[in-house]
Structure formats: C-alpha cells, structure tokens
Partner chain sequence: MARVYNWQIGRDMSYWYPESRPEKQFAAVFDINKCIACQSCTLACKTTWTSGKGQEYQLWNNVESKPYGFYPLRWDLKLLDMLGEQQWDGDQYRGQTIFEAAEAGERVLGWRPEERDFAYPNVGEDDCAGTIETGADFQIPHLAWFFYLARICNHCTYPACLASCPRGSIYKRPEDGIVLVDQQRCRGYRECVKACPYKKVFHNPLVGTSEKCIACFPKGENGLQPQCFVNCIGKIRMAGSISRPEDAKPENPIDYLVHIRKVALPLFPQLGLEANVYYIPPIHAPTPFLYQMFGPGVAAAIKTYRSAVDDMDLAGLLTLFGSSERVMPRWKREGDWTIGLDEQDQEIVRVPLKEPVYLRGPFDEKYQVARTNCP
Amino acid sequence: MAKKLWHLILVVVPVLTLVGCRPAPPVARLMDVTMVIADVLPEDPSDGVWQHAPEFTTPLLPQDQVEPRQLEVSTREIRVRAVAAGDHVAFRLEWDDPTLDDQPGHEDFPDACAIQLPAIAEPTLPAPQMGESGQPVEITFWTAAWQATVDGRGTTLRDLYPGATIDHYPHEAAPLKSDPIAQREVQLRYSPAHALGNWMAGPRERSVEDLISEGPGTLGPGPSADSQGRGQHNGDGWSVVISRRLPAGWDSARGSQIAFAVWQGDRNEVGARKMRTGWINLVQEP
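As in the form predicted on its own, what structure would this chain adopt when taken alone?
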C-alpha cells in the first residue's frame, strides 16, 4: 500500500508542477493600425474619443540602414490609436521618455516623432526606409521644440537661454524705436533666415511640417497635407496627436500602409539617428 502511494506521489507532483508553472496565454495584439470613424477629428491627446479606438503597440527598430546609424535601442515601443473623419485621419502616438527635451541648441536635440505614408495608396509599396526613386513617401514630422514655440515660448536668445547676458539686439537700439520701418530692416539684416523667408526656426503656428522623400538623403518640403499636431509630456513620456489627410488613392476596402519614427533628444537622436518601424497595415474599421 505504501509503495502504491509513493508511486502516485511521484506521478501527480510533476503533473501539478507543470500545470502550476505553465505560462499564461499571450495577450492578443492587434496586427493592424485600425482607424475608427468619428464626426470630428480629436486634436488633444486627452480627448475621450481616443478610448473608442483600439490601441496598436509595436516594437521600434534601430535605424541601421544608412549613416549616421542608431544601433542602440532607446525607445522600445510605440503605442498608436487612429481616428478618421472624412478624408482626414488623426493618430495618437505614445512612447515612454521621462526626459523632456524641447530646447534647440548647438548640442541640444529636441524629442520628436513622425508618421510616414505612401504618397499614393496603391498595391506596390515604396521602400519603407523613406521611399525610393519614383515612389515617394509623405512624412509629417512633429518636434517638441516647435510645440514649445506654438505654446508660447519665444525664439529670442533671452527666451531660449534665460541665464545669458545680452546688452541688446541691434534692432532694439534706442534711435530705431521711433522708426518702425528702419527697425524692421535692421531686424531682418541680422536675421538672414527670416530675410529669405525661412521661418523653420520660428515663431511657428504649427508644431508639424509636411515633407516628402524618395529615399534616404532626399527629404525636402512636401505638398501641404493639412497637417496639425499637438504634443503633451506627462513626466513619463509623450502623447502626440498628428492629423493629416489620407494619401491620394485611399480606398477603405483595400487600406494602405504607415510607418512611425521616434527621436529621443537626450540620446543625441537627430536626423537619421532615430528609432523606427517598417510598414504596418493601416485599415478602417468594418
């Protein structure tokens, strides 16, 4: 009897051990970025409409295709929700980054993110690494530095470097205060970018920029996609809304593709140094 009992223990205990240690079944992840339909696009990251959109989570990849490469993993994943209204769509991008970097400078790089879509939604896709010759991609780029400007931070040295000592700007000289036209001329003389119509440095009305690319090294200003952006940092990471029109040729039955990129300023990420994804299916809810 004792021998049979001992044999039963030897059989049952391993079975119980296997059952008790069996890992929980994996949580199902969305395979596509799925747009839900709304009457109006949400502009704020905290808008309640986002809760009705399914969240897509994907790992980010180091940019290891072209120089300068980013081979170390910084941002591990990005969480995305999408809401469409008419021929426009808004994406909410969220990622972990406890360091707020929104100060431009010689060695300071702002946090940033971007979405990439084919310029034309068609079955043949451009290369995911910023398109290819004859098959361009449209990119909408957001940066925390532009967001700070839109939110009211000035663009002068006093605004950017409050601790700096500045006698005065040339256009602030006392003799010019009574002559606004001459004051403006002097201001442009010492602001060559603005004199040439380049307002990239600010002040800005939008925190995003529409760009177009046909491969690495070809990025440039693109046609307007009616893009808008709004970003908020909550101490743990960013939540950024980017809205724009859908690509030309969009067909809700066929869908299209989208890709994402994230830059962490404190990791010296700028330009090609970034974390990225490949193409991801972009579909509309049934």
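Computed from a prediction, not measured in an experiment: that's the story for all the values here. Numbering follows the first chain given and starts at 1. Here the rigid core means the biggest group of C-alpha atoms that line up within 1.5 Å when the two forms are laid on top of each other. Compared with the form predicted in complex with its partner chain:
In this overlay on the rigid core, Pro216 has a C-alpha that sits less than 2 Å away from its partner position between the two forms. With the core held fixed, the Cα of His88 is displaced between the two forms by less than 2 Å. Relative to the superposed core, Ala173 undergoes a Cα shift of 2 Å or more between the two forms.
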The other form holds:
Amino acid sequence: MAKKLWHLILVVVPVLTLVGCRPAPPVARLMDVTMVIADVLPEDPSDGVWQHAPEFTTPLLPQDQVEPRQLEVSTREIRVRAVAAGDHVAFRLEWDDPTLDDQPGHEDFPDACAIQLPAIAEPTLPAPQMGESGQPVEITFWTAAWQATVDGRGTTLRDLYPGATIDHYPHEAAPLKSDPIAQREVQLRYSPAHALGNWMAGPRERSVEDLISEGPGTLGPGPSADSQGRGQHNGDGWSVVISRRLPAGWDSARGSQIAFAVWQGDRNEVGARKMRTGWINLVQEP
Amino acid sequence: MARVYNWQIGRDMSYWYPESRPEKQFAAVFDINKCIACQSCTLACKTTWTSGKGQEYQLWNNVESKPYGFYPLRWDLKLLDMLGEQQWDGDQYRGQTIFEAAEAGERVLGWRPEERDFAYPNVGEDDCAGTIETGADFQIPHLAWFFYLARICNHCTYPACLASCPRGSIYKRPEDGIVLVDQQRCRGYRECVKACPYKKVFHNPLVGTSEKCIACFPKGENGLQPQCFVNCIGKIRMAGSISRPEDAKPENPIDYLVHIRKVALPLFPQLGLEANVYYIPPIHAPTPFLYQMFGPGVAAAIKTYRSAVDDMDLAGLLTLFGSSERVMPRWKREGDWTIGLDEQDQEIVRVPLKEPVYLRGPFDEKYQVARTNCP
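Could you drop in the structure for the form predicted in complex with its partner chain? We only have the form predicted on its own so far.
Below: every chain and molecule of the assembly, starting with the one above.
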C-alpha cells in the first residue's frame, strides 16, 4: 500500500508542478467570422457598434496559384468584424499598412481589399480562388483611389499632377461649349472605356465595385450594384467597411463561407498579385 | 506554355498560348533612311487618337533618335540588359526570348517604366554617337552618326501584352492581326505595360485602363492606311499585310520587301514577338549596332538597299511609299512605272520611277525676265 502511495505521489506531484508552471493558455482565436445582429448597418469604420462584434483574425496567403503569382508575403493578417441587419451585412476589414497609397498614377497602385462570397449559399462551395465555371462567386472590391475620389479629390490631370500644364482638350473647343451633347460626344471619342461603360472609368459615386467571377481571369460586373464601402487610414493601417447583401439562399442556421484579399499599393500589388485567404466560415451569432 | 514557331528567330519557342495566326496580318515597312523626324506622324496620331484626358503623355507613334533617344527612357537598353546574352547562329537565335526568360511566377520578362521615363520624349534628339572633332566633316564615312527610329505598336504575332494580361483583356483580331485592348474589359493592372518590350501600351490614370495603338483599324476596314502613314511627308511608310515566309507572294509589296528581297527587318527579333513593323535599316550606321537592333540579316539588307539604284523593281516599289492613302495589297512594274493595285488588280495609283526633269535657264526668253537675281 505504501509503495502504491509513493507511486501516486511520484506521478501526481510532477503533474501538478507542470500545471503550475505552464504559461497561461492563449486567448482562444475565433474560427469563424461571426455576424452580430444590429438594427442598422454601421457605415463608418469608427462606429461604436463594431465593439460588439467579435474580432476574427486570419493570416493571409500569397496568391501563388496562377500567373502572375505573388511570391512574397506582404500583408500578414487581416482582422475582421461583421454586423448584419436584415438581408444585408457589413464587414470591417483592418490590416497593417503604414503607407497610404490612393493615387491612380502611371506607376502608382492603390491599396485595396475585397470580400468574396459564394453567389448562392449552398453546401457545395465554389473554388476559393475566384470561383469556378458554373459556380460563381460574388466579390465586392474597394480601393483607396476610389475612396479618395468619393471623398472629394477631383478627376482632372491637375488633381493628380498639380504642376501639369494642359493646353487644350478638343471637347473644350469654343464652338462646343454651348452644346453639351456634342461636347460629350467628342469627349467620348477619346475615352472608349467611358463610352463602353467600363466601371474603371467612372464617374465614381461609390468606393466599391460589385463583381462576379467564375474562376481566375473571369472577373466581370456583378448582377447588383448596391454594395457600399468606406475606408480610413490611421497612419498604421487601413480600416475599411464593406457592406452588401447576404448571398442568395442565405440560411442563418447553416451560414456560408467568405474569403478576403488585400493589396498593398506600394508593393505594386494589383490584380492577381495579392494576399488572400481561403474560404472561412461565416456564421450568425446564436 | 505552348510551343510555337517564330520564323524571325528561325526556331520554335515557348509562348503563353498556342500558335494561332490571323487570316491576314497587318504589317508595315518603314524606310529609316528617309525619315527626317519631322514628327508629322506623331502629331497625326496624337490629334486623331490621344487628345483626351489622361492621354497627355501618350505617344502611340513616336520618332526617336538613335542611339541616344528613347521614349520611354532606355526602353530598349533596359530590357536588353535584363535578357542577357543574345547569340545568333546564322539565322537562328540561340538566346532566350522574353517568354523563355520569364522569372518564376511571371508570364513574361518585363519591366514597368517610371512616370519620369515618359516625361522627356525628346531627350537625346539629334544627339550623335560621338563628339565631332575639327575636320571630321571632311572624313568619309562620318564617324559620328545617328538615325531616326519611328515607332508604333508592332501588332506582333506573339504579343507580350496579350500573353501577360491575366484577364484576357487584350486580343488579336482574327481578320487582320491588329492587337487591341478591350476597353470594356481592361481593369488597368498594367501587366501589359510591364510586358511589352517596345513599351507601346500606356496606362491612362484618369480612366483606369491601358490604351495603345490601334493601327487606325477604322481606316483599315475601309481600305485606307493609318494616319501616321498618310501624313508622313518623307513618305517612309507603307502599310499592308504580310504572309508567312513560305507563302510569300511577290505581288504583295510587304512580302516582296520582307521575304523576297529581305531588305526590311523586324525590330529586336530576338525578343521573340515576331513584330510586324519592318524597317529598312539605315545605311550609314555601324553594322554591329544595327545587328543588335535588327538581327543577322542587316548587312545583306543594306547591301540590297544600296543596289536599288540599279534595281528597277526594288526602286520602283519604294516609289509607291506614300503615294496613296489607300492600302495597296498588290503591285507591279511596267517599264518606268510602278503601279499600286487593289485585290482585284484594279489600279490605285501609278508612279514614275524617274520624275521628268525640266531645265530652266537663268533668263526667261518668253517673258524677257531674269529668273534669278544673280547671273
């Protein structure tokens, strides 16, 4: 009996000692992006309602699936909070990026981020890399350049290059000044992207664009254009709110999936050159 | 990557897409020896296509002095440095093309110019290759040289811009091989700006898309040559279409100059794009420099060009340059006349090989007046 007691002491004491010395357990990281319910969607990144939503942090991966690939890690992680109201949801994305890049110049690439959801919330998921044929994903894309325009930056060359001198544009010819239709027609002759309605060309009333994709290289205008966005740079990084409707077939009991992407302009990240996540569970708070 | 055949480098090479040649391929021949850098071509293009907002710096057509002129700065030297040794073995290129030299994760070996690189389109203009010492002008050949290089998009058979676009926003028209940026689809990623070795795709910062030379396709669809061709006062240019070498037709003026007489050569063929603007090289510049620029056929091309004075066919065809706004898909010579023809062999224009000469004396007998103010 005494021998057994000694055995018990020899086992229990070291275990208790180890327990007493081990570091405090890490704060549990959320495994899902969890939406909290609110009456109204927050539009501003500094809205107090965000404090009621749990913060989800996820590492970002370089886009190394298709050329051109992102071979170096830039933005390491993104922090996400989500608030839902009715059939719409707002996400606040935050990431570290001390350089603010919002110029659309020749060699300038703006900071940007995007969220991606399955076009239809169903158990069979599209490929996380921009969806796949027959299984589209919906993407809402925000850039700092569009945010600057929405916030009031002009859209002339002098707004980008204050020292620039422009002699004359044909659409500003004196005989056209009394005829806005003719003036517009001449302007569009030199701007086919405008004439064709390419979103890139503006005019810009929102800082986000609604897109749909069925695989890399297939990105196109989305079926709806009602997403909203607002981004703020605080000197250390970006805080961007993107709000949009929940995917078709959304079932709060089942949830869905979401993916994120971030581009750092000063690293010439654009298009496929990005940091991204795979699918992440998107759930509603119980 | 697919394997495709590039006749300009005499071998198969790697390319992003399989070989798919258009029904016709837009092509042009520029006679460098006749260019005076008046920039009429540049202005014609600028006025026609790039006078809009955000296009201020864009020159789809430019003329630069070589060896020290560039638009954008160092566009050619920088890529040649990156590409490394470019060795030819006869007519076969042994080095790597920009597709074969692409770095990991990239589609094409390229570089993106900085804004300031576009800011000085006239830098190096009329700068010659060396200092001119006293008495150098009496020395023949001249040791100091330069020449003018007029450039547009080459509407390449294997465009690097097209290969580089991850969205497939750049396409090559099947009917004429003209390479265009789809302005509805482009999202301004600028992969094409980085990839085009000739730096002939430009980003429009106010519109958010990239734009480039369209070979004036609305004119081409109506049988007319592009604006930069018809406004060339030096008459250095001829537009048309080119066949594959094995299908060359002597009655096609471009085929005749490129494939049959081999007097016109592509710009930097070693890059691997099968560029479709061909240059009659300048006869007064050093051959090693031209060899790097136009490939191994340059010495023979210059020799052929020099022989044009005794070659009525070659001289005759060169007189057709700039003689009509219409595209001349066929040509023939009849005695002292060269005739430009349409597809149905109907005459478009007739040009004499030799202009009539009129001698006027210093005194006009009919009007009893001196024609000159010196005896």
